[in-house]
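Encoded as structure tokens, the following chain is the form predicted alone, with no partner shown.
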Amino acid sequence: MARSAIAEKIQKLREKIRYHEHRYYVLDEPEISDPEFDRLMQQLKQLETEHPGLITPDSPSQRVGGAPREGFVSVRHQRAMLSLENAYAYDELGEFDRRVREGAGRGSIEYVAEHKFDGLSISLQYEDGVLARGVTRGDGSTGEDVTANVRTIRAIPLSVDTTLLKKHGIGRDFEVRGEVIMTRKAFEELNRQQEEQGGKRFANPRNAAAGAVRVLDPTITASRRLGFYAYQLLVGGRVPVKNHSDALEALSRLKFKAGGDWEKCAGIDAVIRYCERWETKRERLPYQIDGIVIKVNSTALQEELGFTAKAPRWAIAYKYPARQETTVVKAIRVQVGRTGTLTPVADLEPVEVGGVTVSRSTLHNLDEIERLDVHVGDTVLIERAGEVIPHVVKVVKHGQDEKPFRMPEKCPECGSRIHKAEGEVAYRCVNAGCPAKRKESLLHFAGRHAMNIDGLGEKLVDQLVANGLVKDPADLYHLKLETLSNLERMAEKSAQNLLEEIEASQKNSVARLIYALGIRFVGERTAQLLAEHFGSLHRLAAASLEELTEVHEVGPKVAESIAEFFSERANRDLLKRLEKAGLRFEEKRARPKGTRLAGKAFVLTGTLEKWTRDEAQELIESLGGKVTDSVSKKTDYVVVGAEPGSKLDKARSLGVATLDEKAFGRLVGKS
């Protein structure tokens, strides 16, 4: 194909990506499934791969930044980034809008009402219609430069199209300040993995995206799934537009998420309004909203009003108070989540807070309860913050008779060991079995890239579990038609479907099996390697924390995980069923056509002319090699093609063998 085919192939996916990425990220509007995405994205991986002289700074395949830094540049804001005035009763609203109406003189003023957002704010800053500088708020008149961590939020646009920025008389260069948020749902995904990893949970959305924009390595922020929402566009420093409703608009026209319910009120009264609507309808919101910002809609006034030294005169941000009380704790108990961690939770005397009555609250986990000197009888203060189940701030008086709080030696829910990894805060049940786990338990193994059973969705395995047909993954072998066929939802002809598809899953490999156990660490790729590796499940489940680090990228926290899992009684048993009800547990290793290469690792950065990447991986595997994506000590060689990566400097401060293309034709026979 000729390279001016490919450019523009590669063009037309890259707007199909920016299309895609603004319709999910921006108007939450998703027309395709995730895996599509991943593919379309892949695509253009692979043809940038190929022809990375076509790579340019603003493709959707640039936003996931390189390794980390060893410390943040200062920036100086064109124009101040200054803080908001606060008000905490509508009385300061109405002596605000006295002020505005006074420095105006008018008799009534239109705002602008919008959600205050509870994150971090950020300077985009744009030239020539490309993201430049990303540059936090800091005092105000300098921040930090994080450019290479604000382009792995999907939702900022890379580049903004420059024949949308003359339409709307906007120039080429300019400058964007937003507020860097973290949802409710990803900051929930957040805190189940760090418990899930032995970490600290994050207090609240807030401080995990701000730690998350000043963090040294872009691949943290990109992990974190964070969202931007716009509330300013400047050029040269100033509004470009006769009123803040206008620059809204036209943020959003320029494919940024704006605003977040704003609305034109006409006089302070209207503002009262949508404050007491909003408190009413926060706890709905996706984000976490601490108030509303009030600004004087007509950018001429806003300028004539001016700014205090700390603050402008045409803004204020109205506060919502903060919904706490003090109660007694009853009881701490214990509950086991769907992935078996454990968390302590406060059983309280009820109170109302904030209109709703809250009779428990979570610790989270025993180091928050030590954290906080917590016991029986004590009086708490409780916050509700926008969580369903609100969370103790502090102890305001101790019991007279205060007992410690102990984690129990056995999981409440099915008696099995509970295990704990050192230098971990969670207390975990293992047994893949537990009644608290089986429904998440059953859906990861049923899941498409585990044993791909396919019309084993959530509904229907929340009627297996609830009518007690199905206890493990192995029961599922033992179902019968007549059994599935009377549940509802159910007809004859569906049922048949999905005892095929259990039953064609038997022969899935070994590795598919080992991923379906749902041990923690242990991913689609490290399943391959310990199949591989050990070539049967019996071995890996009885090999030794030694054995199983001589597995490649197995290190020792994934292997402790792995002699944890199968060192559960609970466990060694599902196996014995499983390969009871005929799942392969061997796996039948094909030779491979030579062993030139046997044993050794490869990882490959950069362009080869003789070969695509496909084609040496492939040519490595037929000798006996593997291919790797990242490069460690137990690395031996690196082939390095044209413009290779940060995986060549890696290689190099590791002492790793590199080959240039020469040299690895030479050792694999082709030169």
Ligand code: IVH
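Numbering follows the first chain given and starts at 1. Just so it is clear, the structure is predicted and the values come from calculations on it, not from any experiment. Here, rigid core means the biggest group of C-alpha atoms that superpose within 1.5 Å across both forms. What changes on going to the form predicted together with the named molecule:
- For Thr327, the Cα coordinates differ by 2 angstroms or more between the two forms after the core has been superposed.
- Gly337 shows a C-alpha shift of 2 Å or greater between the two forms [criterion: core-superposed Cα displacement of 2 Å].
- With the core held fixed between the two forms, Asp91 has its Cα displaced by under 2 Å.
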The other form holds:
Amino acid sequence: MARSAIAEKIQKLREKIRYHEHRYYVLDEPEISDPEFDRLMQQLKQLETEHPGLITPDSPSQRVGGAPREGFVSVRHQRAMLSLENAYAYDELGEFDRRVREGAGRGSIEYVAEHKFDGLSISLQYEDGVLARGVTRGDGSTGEDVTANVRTIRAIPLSVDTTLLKKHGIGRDFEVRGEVIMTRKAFEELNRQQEEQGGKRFANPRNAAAGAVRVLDPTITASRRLGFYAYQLLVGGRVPVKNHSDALEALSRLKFKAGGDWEKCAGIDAVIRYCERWETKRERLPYQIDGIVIKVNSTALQEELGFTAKAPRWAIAYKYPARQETTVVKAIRVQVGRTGTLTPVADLEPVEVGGVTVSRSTLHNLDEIERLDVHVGDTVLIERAGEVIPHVVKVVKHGQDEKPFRMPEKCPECGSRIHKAEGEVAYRCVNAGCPAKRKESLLHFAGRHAMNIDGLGEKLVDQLVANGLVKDPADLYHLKLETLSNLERMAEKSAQNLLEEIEASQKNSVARLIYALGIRFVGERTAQLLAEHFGSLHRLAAASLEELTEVHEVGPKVAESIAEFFSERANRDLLKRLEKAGLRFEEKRARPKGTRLAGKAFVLTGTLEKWTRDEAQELIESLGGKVTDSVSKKTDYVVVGAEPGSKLDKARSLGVATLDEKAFGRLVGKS
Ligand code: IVH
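Could you switch over to the form predicted together with the named molecule, since the one displayed so far is the form predicted alone?
After this comes the whole thing, all chains and molecules, with the earlier chain placed first.
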């Protein structure tokens, strides 16, 4: 292929990838699956490896790059990054409005209300439409250059459409300010990982996001799945459009996530209604907000009002009351989890926090207890953030008891030995048949994100396990109406409902089932990726470590855990019984498949003339074959196009059959 044709192909691929990044990371409306996206990226990387002269810094393949640095360089902000004045009551918003109206000499002001993201503020500087620098707020006048790290955040465009800039009268050199955040989900997953891998938990998403931006190694930032919300657009330190709302709209068009459910409000009463509306709704947002930011919409009026030494006079932050309360620790108990982990839990003097009565709070592990220095009888500050279970923030007053908490030497549920692995924080019960583990596994299996069996709660599971009716999830599918209705507090109607729920769960996707099995390190997302990749539980169970690590985001540790799970005899038996019970083990395919290439594994390398890589892949899949990224002994054919990569060498060294384009054409019946 001529160089110009390759350049064009690369350009097209980049546009396609940018389009899908925007769909996924900004609009939250992906059109293609993760593996499909990875394939596009793989194609781009391959072409760029073959033609390194065509790599540009704004290529989507260039997000993570460069070695860890020694330290950060300080950069001065063109316009200071000020903070905001805070209001804690609606009266104070009224005061703010009065001051603005006085300054403006007008009766009513148009405001914009938007979410106050709880993250880390960042200034992104674009030169000639390309991201040149990312700088933290620092002390407001000078921040740290964290460019390599912010480049890894997929919601941040590496370049923008310059024709759009022109259309909106925005210069090619501009600055976007906004907040780097971590979603609750990413935060919980990170903490779960930290705990399982023996690391420290992060206190809240803000700390986790800030920590991830301020690390010297950008690969760490990349692994934390951060988000970014833009809230200010500047050119030469000034707002280049007539209204703040125009800036937010322009930012959206330039493919940023902007404002977060922002609204124009005619007057302060409308602002207050917006604040009220979001006070409870904010719980359901995927990210944490700690308030609402209110800004004067008109740029001219903003300029007229100006700044105090610390904050703009044209904006204010309304902070929601913190859902924190103090109470007394009555006891510290130990709970045994699904994997046998012993988790200390504080029994609290019941207290109402933001409308919910809280009587216990997890203390996570021994390290956390030591860090908090908490004892029975202490008065503690607890906090409820979103759906996350309440946690102890700190001890406000020590009680009489100075005896430190100790982990029990025997499992509180079954009396078996407790083991603490080298380098891990967690203590675990070693008994595979521990009833606590059984109960927790069942609860996990039935959970909302797993098999979603409504009605199978803690009390019922306790009874089922205690009476020996259910030992593992497969037993659920053999429960009889009579047995169930004989249980305590179980009317026939609810027993019937439960049986229907259990039956309905048989139709759940393979992804849900994989997650429900409760394999260590396999969260919802990983389960989804595994299901997409293998399409069947049998194929997943039979996968080698090498095949497992071919799955996007599955590293050696996760792969080992999966392989170990399926190598356990008891787990293989469980699978057999689940299959017999009628659970879905094969993912339904959208398109009916041909069988010409059934079960055959292909790897593509180099450029084909007749087909793009996507087309070749689709063709293979439509005939029942599959395409993987790397060559292994299990590969049946390597299809070799022009300028093949190292995969050809690998195929030869492993003795895997290779096909040139003609031979491939014959094989698929398209010669
Ligand atoms: S505007 C001069 N808008 O809150 C105005 N800030 O307490 C600059 N923040 O440092 C800020 N969400 O990190 C603005 N929608 C939003 C925001 C927001 C969060 C943060 C920002 C700022 C801090 C001030």
